[in-house]
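In structure tokens, the next block holds one chain alone, the form predicted on its own.
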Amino acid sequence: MYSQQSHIDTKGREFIDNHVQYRAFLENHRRIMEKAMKGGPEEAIRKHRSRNKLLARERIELLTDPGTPFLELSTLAAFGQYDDSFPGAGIVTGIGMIHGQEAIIIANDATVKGGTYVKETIRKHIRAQEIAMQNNLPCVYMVDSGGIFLPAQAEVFPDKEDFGRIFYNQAQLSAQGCPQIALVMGSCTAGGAYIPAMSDETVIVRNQGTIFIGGPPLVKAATGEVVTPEELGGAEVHTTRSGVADHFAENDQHAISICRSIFETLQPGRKQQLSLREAEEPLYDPWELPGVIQTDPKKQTDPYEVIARLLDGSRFHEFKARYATTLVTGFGHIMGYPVGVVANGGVLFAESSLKGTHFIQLCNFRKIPLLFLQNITGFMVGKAYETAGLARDGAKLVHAVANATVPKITIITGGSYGAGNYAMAGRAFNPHFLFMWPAARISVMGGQQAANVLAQVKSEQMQARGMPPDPDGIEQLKEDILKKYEEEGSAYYSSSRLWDDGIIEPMQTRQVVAMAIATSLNKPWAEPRSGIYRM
């Protein structure tokens, strides 16, 4: 492989201007993240600690192996919604190492509305289980939740992907051989009681954890019986009489110690073998990425400059370097793991689609994970391209992406628009992981294009009705559309609704991609397959 050479002048005006502008994005991002990771209000945090309970992230830190990273997922779920009263959607999820084994950890944050579930909480919980299923990972549930947020019950209870799906997934995961372990560290009420009840092993904390289908107020209303939470469903009851829990813990620390002990009994499953190299830093500093990225959406970021700051030794074996140059494809390594890179350098043409299809097939048969670096305005439009069969050739690329059996990891570095999102392994195409950079944008098309299209449609409608043109009304329509697309196209709008697995800083990309690939090795990959390619 040859080292990819950088041609950017890091002392030049364009680099410096980009760097200054992107640093502003990063500073804003860090403020938002810090606020979300704080959890609930100060009063709720004080109340939580007064009960001798650890905070959710403190519990996770104690559970995971010292000195190992924790890949937190969807930190900004529910951001900007519910008057920002559900930071992180009241739950912390991610991948951590426990006795050298990657595991999904799902921890309720009881400082956020008592750990109750809104729509985004459920989506975040289920997404973590999907990752466990896709990668054959054990799950640890740190339960401290009041169950469904009752004012929003119609949005979270009855449908296929609502609250009940959590328990369905637990049953499926257990059957698949992914251990399900619950630590009951607080309330576990109503339907939530099935999380520990359906786990392979359950730990419950004395005078703190409770499990019951109906709490004391419901019991009194239904039967007249007066009973305390501990008498109804505490640790003593469930470890000596009901058998719902298996291990009795004195406090959070003891429960976590028991969980780590359980992991010592787990047997490793079959893994995917991958030829690794010794990790090395790129020739060009990843901290230069903020200066590489074009903050002006009308300018295309050079994919080679990004690649040079992501790959080990900046070495890149490019595939079809001289053909269909708006799509860059080639092989490299990230922290010792082999990757096949698919990066946008402009709009997708028919030739770009064929090139991408060929390369994805190579990676599929060679068992090399795919890394998609998305910065795409979409497919080329126009009579000549449609007549030549762009849709047919684009469909080949979409087929290849959909049926790739190696892990797909997608990073949205800039724009992600229209069918280009799908062709570059967007969320609908089930990538193993999808992350966005802070200034990235995602929508069906750019705001300006959408405003122009809708303005033209409106003008044509008025003409068809014999109405005079209304320039002021058309301009107001454009302004409204631009404002709407500006808000709904941001990475934060996306992450709030779990269209991605989180927003990461460009400088973190190497570590995140390496962790994603390492996680994917816990399950053998399926053999290559494909559908019918329209010729």
Contents of the next structure:
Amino acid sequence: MYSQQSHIDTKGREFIDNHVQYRAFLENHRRIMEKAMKGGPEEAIRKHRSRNKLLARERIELLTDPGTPFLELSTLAAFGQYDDSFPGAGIVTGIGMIHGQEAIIIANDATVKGGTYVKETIRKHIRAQEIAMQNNLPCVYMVDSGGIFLPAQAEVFPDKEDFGRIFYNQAQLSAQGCPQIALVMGSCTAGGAYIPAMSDETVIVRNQGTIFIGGPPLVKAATGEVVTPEELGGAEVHTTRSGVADHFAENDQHAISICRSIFETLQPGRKQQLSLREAEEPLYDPWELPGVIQTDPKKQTDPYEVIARLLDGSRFHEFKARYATTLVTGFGHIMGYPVGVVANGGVLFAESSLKGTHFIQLCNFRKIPLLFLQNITGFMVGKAYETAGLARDGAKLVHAVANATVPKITIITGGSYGAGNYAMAGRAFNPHFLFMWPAARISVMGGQQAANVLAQVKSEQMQARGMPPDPDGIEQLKEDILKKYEEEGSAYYSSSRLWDDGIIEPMQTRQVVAMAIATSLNKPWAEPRSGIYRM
Ligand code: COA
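To complete the pair, please output the form predicted together with coenzyme A (COA); the form predicted on its own was given just before.
Following is the full complex, with the preceding chain placed first.
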């Protein structure tokens, strides 16, 4: 392995200009994150605390091993939607260490509309369970929720990936051997009652946690029976009479200590072996990344400069350095974990696809996790390329990405457009984790290209119908499309809708990738396999 040399002058004009521009993105990002992490309105937080309850993130902090990191997922779910009244979609999810074991933690934030579920809350909850399934992780549910956000029932109740999927997943996870543990720290009503009831082991807090299929108002309306929440489904009832819960806790802290004690009884499952090296800092400081990234879509970020700031010792064993140079492939380590890097340095050609396919096969057979650094406008278009079989070779890469048997971790560092998104392990290709950098963008094509395509189609349509040209109408159409793509292409629009696992700062990438790989070691990886490559 040799060191990746940087050719950037960190005192030069371009580096400084880039840095200044990216800092604006970072400052905006930090502001947005800070607001989202506060949770619900002050009044709701005060009410929550007055009940002697800890906030969702405080509960997680207490549950996880001291000094260990918590990889929070999709902090900006529902951002910019519902008049911003659902920070984080009212739920905190992530991967934390409990007694040395990585676990998925899903904690309702009751300060956000009583911890109720809108579409994004469900997507976030289900995504966390999906990660548990893909990596064989135990799940801890810290329940404090009014269940479905009733005005939105049509978007959250009936479909396959709606509220019911949470309980289906619990049954699947339990059968797969992933322990399901619920801590009932607040309300757990109607369908929500199934979270503790479907769990392997359940803890409930006295005078605070309640579990019932129909709450007191419903019972009164249905049968005329008058009953308090505690009598209907409190800790006393469920731990002494109904058997719906297994452990009685005095308060949040006690419930958390019981959960940690449950973790002491878990037996570790079979792990994937991976030979690690001692972690090392890159030769080039990751804090220089903002100066390396080009935010002007007309300029290409140099993938080698990014790689030099991500890999241990900046050491990169490049594969096929002289061939199909718009796709950079090679081996290195991140915080001691081996990785196979696939990074864009321009559009994809047929030969880049072949190079990528070959490299992915190497990683599958050598059992090295894949790191996709996605910054791609798409495949090269034009008659010569199509005739030469661009789609045929592109399909090989898409096949290889889809069937890769080692973990795939995708970071969208710049643009993610069109079929380039597929070939570089976009969300549909089931990467173990997908994160975006703050200035990254994702859409079917760039706004300008989409505007031009639609203007062209419209003009031809009008001409075919014998209508007079309408330059003003076409200009307006272009403007509208550009505006729409500008908004919908942003990383924040994506993260709000759970198209990714969160927006991370470039400087956090090494830690995030290392945690992602560490998590993936909880499930042995499958043997290499592939479909039929079109030759
Ligand atoms: N759907 C929509 N909104 C709900 C809701 C639900 N299921 N449950 C609570 N909310 C809203 C409240 O309207 C309130 O909104 P606001 O802040 O805009 O006024 C906010 O969530 C907080 O509710 P509040 O009752 O003031 O808080 P609380 O902490 O005292 O009680 C609950 C929280 C969840 C215990 C209580 O609101 C409740 O029992 N909700 C109904 C639960 C239910 O029957 N769910 C069935 C769903 S399947």
